[in-house]
Structure formats: C-alpha cells, structure tokens
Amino acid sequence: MSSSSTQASQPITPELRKWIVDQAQAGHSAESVLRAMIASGWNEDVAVNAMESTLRGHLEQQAVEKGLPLAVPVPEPSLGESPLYLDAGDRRVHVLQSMLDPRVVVFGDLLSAEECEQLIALSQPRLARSLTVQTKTGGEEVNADRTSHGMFFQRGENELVGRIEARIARLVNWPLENGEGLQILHYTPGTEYKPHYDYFDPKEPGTPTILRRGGQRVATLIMYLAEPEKGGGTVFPDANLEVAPKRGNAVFFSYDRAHPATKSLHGGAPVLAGEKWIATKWLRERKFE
C-alpha cells in the first residue's frame, strides 16, 4: 500500500490530534506515544507525521498565546543523519558542532586559506568605521557597542564573492538571492561587538522600511578569516557557548521569530591580542533587493 493510500485510509482527525496533545501534556514521551499508536494499528509513517505536525502546531499555538511572533521557515543545513561532512558544491565542509536550542552549527574548512587572504586584501582599501542599522528610522548609525571597521561587497560583486555565496546557499539550503551582501569586519585589540540580536525589532518604527528589502533576517553565518592571538570568540550568552575564531571555520545560527525566545543573542568578544577578520552573511526571508 502506498503512503498516500495509507494516509487516506487512516486520516489524521481532530480527535487524534487532541489525544496526542493530551499524551504530551501528561508527560508521556514521544517514543511511548508512537509505540501506542502503532500497537493500535496505525501505520508508522502516518503516526510519525501525525505526531510531528500536531506537536509542532501545538507548540506554535502556545508561543502565539504567550505573545510571541509567528515562527517562519529558516535556513537549515542537511544534518538529519548527523553527517561529519556536507557537500557545499565546490567544497566539502566539516560539521564540527550542532546545537538545537539555540540553533547553532559550527562548520570547519568552509573557506580556504587563500580565500580568506583574498577577501581581506580586497576589503582593506574600503574599510570604514562599522555601522549598525538604525531601527528607529531604517537608516544606519555609529554604535558604541560595535567598535570594528568594515565594508560590504555587493552580492555577486566579483568571482570570489559569487563563489562563496553559492557555496553558502547550498550549505544551508537557502536561495542565494535571499542573502544580503557579504560584510567584512576587522577587529584590533580592545575592539568588540557587544551581545545583540540580528533580527529587526518589530516594535521599532523604522523596521517596516527595512523589511521592504527582503523581509526579516532569519539566519547569520560568521566566517573567520584571520585568527587573533587571544580573545575575539563569538559568544552566545543564553547558551553559555563561545565559538573560537579559527581561520576558515564558520558559525551558523538561525532564528525563526523576531524574539529573544530564539536565544540568538550573540556578540563578538573583545580581541585581547592580534587581529581578527570575519566575513558575515545575513540571510533574509525573501529576495534581498
């Protein structure tokens, strides 16, 4: 029997969804609920689909009732089978660490040493004091919390940038055109970026203007181009996590709603010795224009 005919013969009714929610609220594990459904004659594929869709919807309803924004689809690397490596098209990328809450993935060898050097060399003549988005107006401003210098490449500005952007799109399964331009940042001793969120605060008056260019930011990829001697890690205070800024590696994190519940608060710890260079790629809901 095909899965479609099985689904038709075993419809997922409102009564079944209520029973699944009741079992979850009573403290029964997902495995025990699944076993009970299969023992009662449910096809395993139908039972799994019913549980996943019901519990996902239940959690989302609870979140909305608590005043959280609706969750949206986000980029996601293909880690369902816990691979050690991912095919990024022109490069095999290591999977070094994966965390679900917050959603954080650390990649190894995403960029070659030569690519790191080329990005630094191309960016140096265009560096200026880093700005942050001014959510009250939709413009940009100098922010005391961000003491780096940086610049932006236009999407696909040159062969190197285009190649890296295509690699990122394949790695995290997100359309290339949904990405903002690649930003290069340079940190010297004493400079940092204090913990912040990358999504745009829906309560700020300038946010609607910002969102017209491609919707909310839904994920960030930070690539390390040069290693400081000390300090400079990417910190996630809500997860007690610090990612070391090793050249060629990268940290990816996503946030499915514009709310602190995503635990996506992060920052660049102060550089204590040496210099840190990074490339940041922000990903939007829709095509970024």
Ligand code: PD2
Contents of the next structure:
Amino acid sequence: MSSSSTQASQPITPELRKWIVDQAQAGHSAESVLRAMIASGWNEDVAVNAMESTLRGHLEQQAVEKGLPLAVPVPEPSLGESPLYLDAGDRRVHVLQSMLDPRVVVFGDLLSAEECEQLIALSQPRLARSLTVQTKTGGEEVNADRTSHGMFFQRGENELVGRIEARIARLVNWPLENGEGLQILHYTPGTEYKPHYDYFDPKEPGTPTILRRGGQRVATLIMYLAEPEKGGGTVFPDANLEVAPKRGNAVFFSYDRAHPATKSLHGGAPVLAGEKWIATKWLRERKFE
Ligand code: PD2
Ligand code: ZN
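Hand over the structure of the form predicted in complex with the ligand; the form predicted alone is what we had up.
First the chain shown before, then all remaining chains and molecules of the complex.
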C-alpha cells in the first residue's frame, strides 16, 4: 500500500490524538507508545507522524495556555545525521558540540585566521563604546552591563563581510537578508557583557517599533576573532555551559519565542587577561532592512 493511501485509510482522529497525549502524560516513552500503535495495526510512518504532530501540537498549546508567546521557525544547521563537518559553500565548518535545550551549536574553523584579522583591522578605526537597543524607545543607549567597544558593518558592506554573511546563511539555512549587519566587539581586561536575552522584550514599549524591521531576533551567532589569555567565555547560565572563545570558532544559539523558557540567557564572562574580539550576527524572523 502506498503511504498516501495508508494515510487515508488510517486517519489521525481526535480520539487517537487524545490517546497519544494520555500515554505521554502517564509517563510512557515515545518508543513504547509507537510500539503499541504498530502492534495494533498502525503503519509505522503514519504512527510516527501522528505522534510527532500530536505531541508538538500539545506542547505548543500548553505553552500558549501558560501565556508564552507563539513559537516561530528558527535557523537550524543540518545536523540530522550528526555530521562532523558542514559544507558552508566556500568553507568546510567543523561541528564541535550540539545541545538541544537550549539550542546551542559550537562550530570550529568557521573563519580563517586572516578573516579574523581583517575584520578586526577594518573595524578598529570605527570602534565606539557599545550601544544596546533601548527597548523603552527603540533608540540606542550606552549600557553599563556591556563594557566592550563595538561597531556595525552594513550588510554586504565589503567583499569580506559579504562572503562571511553568505557562509553563515548556508550554514544555518536562513536567508542572508534576514540578518542584521555584522557587529564587532572588543573587550579589554575587566570588561564583560552581563547575562541577557538577545530577543526584544515583548513587554517593553519600544519593541513594536523595533519589530517593524524584520520581526524578532530568532538566533545569534557569536564568532571569536581574537582569543583572550584568560576569561571571556560565552556563558549560558540556564545550561551551566561555557563556550571557550577560540579564534575562528563560533557559538550559534536559537530561541523560538521571546521567552526565558528558551533558556537562551547568555553573557560574555569578564576578560581576565588579554583581549577578546568577537563578531556577532543576529538573525531576524524576516527580511531586515
Ligand atoms: O562576547 C560574548 O561572548 C557575548 C555574550 C553575550 C556576546 C553577546 N552576548 C552578543 O553579542 O549578543
Ligand atoms: Zn547577547
């Protein structure tokens, strides 16, 4: 029997959905529920689909009932078959670590040493005390929680920036046009970026103005351009995770709703010795212009 005629002859009824949710709530594993369905005559593909769609729908319904904002699609590297490397078009990028909740992926060798040096050199004359978007008004402000110095490149501002942006788009399967301009940050000893969320707080009055330009931020890629001697890791307090700021490497994390439930709280630990340089790419839901 073809799978489409199987789907038609084995419809996923509301009763079946309820039964699946009941099984999950009773603590039965996905595997055991699947085995029970197959044993009672369900086609395996249909059963897997029914389980996936039912449980995803149920989780989302619960989240919305709890007052969480709706989940949206997010960028995601193609890690389905646990590859050691990803083809990012013009470069083979190493996959060093992957965590599901929060969604965090550490990449190796995303940038060459020359690219790191060139980004630093091009940004240096344009550095100023870092601003953060002021969610009260939609403007920008100097923020005491962020003591680094930084600047933004325009998207596609030069060949180097355009090349890196195309690489990132391919790596995380997200349109280049949805990216904000690349930001460069420079940290000297004692400077840090206190833990925060990168999405815009839906409760702040300036947020609707910010969202008109491309919607929410849904993912962040922090690329390490120069490594400090001590300190300066990127920390995820809700995951007890610290990513080492190794030159050429990068940490990617996504957040499918503007809510702490994503566990995407993260910060730049104080630099204890040496200097840390990073490039940050924030990705929006839609075209950012
Ligand atoms: O420098 C970092 O590790 C860091 C930490 C938290 C950067 C950012 N956030 C950012 O650029 O958003
Ligand atoms: Zn951040």
